[in-house]
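Coming up is one lone chain in structure tokens, specifically the form predicted on its own.
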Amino acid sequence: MQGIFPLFTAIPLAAAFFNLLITKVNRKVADYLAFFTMTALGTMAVLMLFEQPFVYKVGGWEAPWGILLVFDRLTAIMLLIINVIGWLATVYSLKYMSTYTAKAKYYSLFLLMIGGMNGVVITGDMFNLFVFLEIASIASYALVGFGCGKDELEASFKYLILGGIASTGILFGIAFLYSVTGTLNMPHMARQLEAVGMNKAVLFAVALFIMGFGLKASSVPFHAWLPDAHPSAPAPISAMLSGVLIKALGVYTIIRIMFNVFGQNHLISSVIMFLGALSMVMAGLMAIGQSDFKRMLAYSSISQIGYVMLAVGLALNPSIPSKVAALAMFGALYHLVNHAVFKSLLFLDSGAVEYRTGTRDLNKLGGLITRMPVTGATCSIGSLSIAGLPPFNGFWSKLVIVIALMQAHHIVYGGLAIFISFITLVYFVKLQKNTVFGDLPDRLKAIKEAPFAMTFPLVILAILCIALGVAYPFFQHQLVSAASTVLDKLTFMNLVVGG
């Protein structure tokens, strides 16, 4: 399998160059194309879960001169995140999306943003990182726009800008890394700051960080460009973003370069976990006025990355016991991966009520359930899962960090981390009682179910809501081998290093 690993980011990013070529001959391939290339991608994701930790040296060069493609349990994850919800996004754009114009352009950036995301995860190398970045980051500004109309123009614009100072400040972040270090190559760079020490070039290069990617995640307050942006892209893209790019370029990328570069640390640690707890407050208080669907998923977004950053900020304290912080970092990437699909699943149905009713309005809706079966149904079993009711799988990831954090003896953040899981109940309650329950209204006796390639990522996501509740003991070793992986500094740099 290692041989094959390369091709996580070839194949996409060659499948979205061909595509605009082979449609201009038929544009009907390009549904084929996509779908085929997507199916490919999630299938070798599922099979590099079996494959032990390797390193992919690209043209047979050494490192730090050479450019590594690192994979261990994190990447393993990931991956699977990106690709197998991207697949999903491909099945339902079948359909969703031929009520747009330019069908192969769409399928083109799609697969550019999924070709950036799946470089992100596997490299190990600095400035590739941020090539890999902006990759995905481009093709991701031009999706939320791909309407062009007003709203979707400006909210595309809106992104690029705060993306762009992103960017910008990752960049220079990396730029002041290397000045200090010599070195690209994150185990390297990482043996040479255990050297330096956390000097003020150091510290300067992780408030960038810390700004870059968490503009990237969407974290508060760096959180402006996410409400707008989900309201206007195509229904496939707001999963995308919400389920798998602001964990790819934001999370994961402050996740590895935190732990495996910088390693643990108070003051990193304190911010991280303050923001995070910021995140989760704010963005959770304001879902709850929220009229349109979209949007309040958008902000519902926003707060529940504030638990993943909140237990990402835990495990990064080098004066917990060890076994707590494992615990703070199985609890982060289980709601990473709980998250990914219970917001796939809901943008999809949002998705799904706007296709047949034409409107986003929850003051308009209501009753979908007795016209829309699926849609209604599986709404309700991720509204179910993401407010944190057992035995969804919400429900336990959110157990997991509230624990990590009881024990850590933070009890104002356990606090506030129950305390939202309330306020998340509230607001989904809300929604369900606008959309799929109370009175159906006339405008909407003649709807019918969503078509089969809308519905079918629909119910796949939401058997995954319940069978990650209740079967999570057969999948735990993996998210645990993955928080042993992120924990151990020393490991990463000696599987790079010495590969």
The other form holds:
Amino acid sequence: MQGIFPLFTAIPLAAAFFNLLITKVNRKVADYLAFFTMTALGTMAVLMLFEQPFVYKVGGWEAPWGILLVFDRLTAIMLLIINVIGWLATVYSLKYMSTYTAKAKYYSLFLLMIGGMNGVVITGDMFNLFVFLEIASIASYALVGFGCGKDELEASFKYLILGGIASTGILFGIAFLYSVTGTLNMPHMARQLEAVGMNKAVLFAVALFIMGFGLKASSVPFHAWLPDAHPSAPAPISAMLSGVLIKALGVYTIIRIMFNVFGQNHLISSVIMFLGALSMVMAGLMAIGQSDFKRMLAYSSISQIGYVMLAVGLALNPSIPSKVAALAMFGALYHLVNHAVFKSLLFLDSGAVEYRTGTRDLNKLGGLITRMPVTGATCSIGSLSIAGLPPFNGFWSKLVIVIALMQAHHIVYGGLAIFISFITLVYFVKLQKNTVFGDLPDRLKAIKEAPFAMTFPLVILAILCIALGVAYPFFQHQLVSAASTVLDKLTFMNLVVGG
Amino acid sequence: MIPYWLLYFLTLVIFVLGLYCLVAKKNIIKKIIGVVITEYSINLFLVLIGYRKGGIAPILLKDISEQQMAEKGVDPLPQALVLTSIVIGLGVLALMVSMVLRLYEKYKTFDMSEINDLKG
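Could I see the form predicted together with the partner chain next, after the form predicted on its own?
Below is the entire complex, every chain and molecule, led by the chain shown above.
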């Protein structure tokens, strides 16, 4: 299985390229090619769950000179999220994207984005990470503006400018770290940094990384692009952006670099916790006033990522007991997986609603449960999960995060987390009342359920929402071992540097 | 002879100029130029990291001993990074320019303050 590891980026990149060539001859191939590519990737990601951690040396070059691909439990979880949600989004696109032109180009960009994200999570090299991050970002800029309407282009341009600044900041940080440590290899860099300590250049690099990756993860002072960009994209892309992209490019990179390269630190911990709490509260309060289906979901994404960042920041604190840090990290990863599932579900639901009714305005919708039972039911399940009602998955992960915060004596942050959980319930009740339940407007009397290719991913994701909450013992081991890999800087270093 | 730190400082000045251009100018073409200037400042910074006064190309020819190489050879890695980063910058620039063309078709203006249908 180790030999297939680089294929996680090679397959989607190659498929994206050949897709454009083949569709010059025959247009219908695009659907099949994208579907089979994503099926293969999804299967590979599931198989990788049973692998032990290993290091793949690209081209056989040894550690400090060559590029390394590192596989550990955190990578396994991220690969699973990216490729499985990506597969479901592809199935959804088969029908949904027929309302757009240039389907082949859409699939190519989609596969480029998948390839970039897979590259970000498997690489063990700083500059390689930057390159893959740019591949995924450029594809996502283009996908946000795919509709080529007025709003789409404006949102895409804003996202492009801000994303460009974030990438520049990240490259600047990498340049600083390279000049301090003389290597780009993450484990070697970690070892060098232990000798150097936190000097001013390293702290400046940390600040640039928090700015850059924080912008990709859209935590609050850097969030301005997300509420425009995510609603403007086609629904499966919104699901990919909100469900996967901000996690792979933002949260995963913060976790990997802050824990495995810099190590636990008081200052970084308090900054990330503050940013997390700020995003959680601000975006949560702003979501209540929204009247656009997708825009409300976009604000809710920022708020939920705030929960993850808060827990990540807590685990970064070196002075709390290791048990509490492990619990916080476990909560962060659990919420990350859960958010990927229910936020993609809700965005796909919004797409199904828009596909049949032609609007996303909450004031013009209502009573859809009678006409679109599958979409309505799955939307309710998603809303209940994200609002944190037992026994759905969102409840357990929020509970773990709150318990960890309380055990670390962060009463204020813990209280805010509970309060925002309540606010989440408020705006999702509003969402439910205005779409799924309530009175059916006369205009919508004749609508039908969305086609099978669109309802199938919805059902799968809704089942996952319940399963992740109820069948928790079956996958507990994966998450716990991922949390412990993240926290133990030495395992990551020893994987490469040796003993 | 210009002191070494001044060169680093100048790259930072270019970076800040680029950011200023990005924030203060309303014309979207100028904003793009701002992004490109920040990218170039980082590229210059990377080149400076690999710079060595009186350095030689890091190729082990017959008339160069390994010790001379270690003393004088420049670090080749930043140059490779700069090349990659220039190519990425070109890709982003192409996308930005094509996006601006489409924006102009829809809005008939290059003024960012008039392109504000979305709330942000």
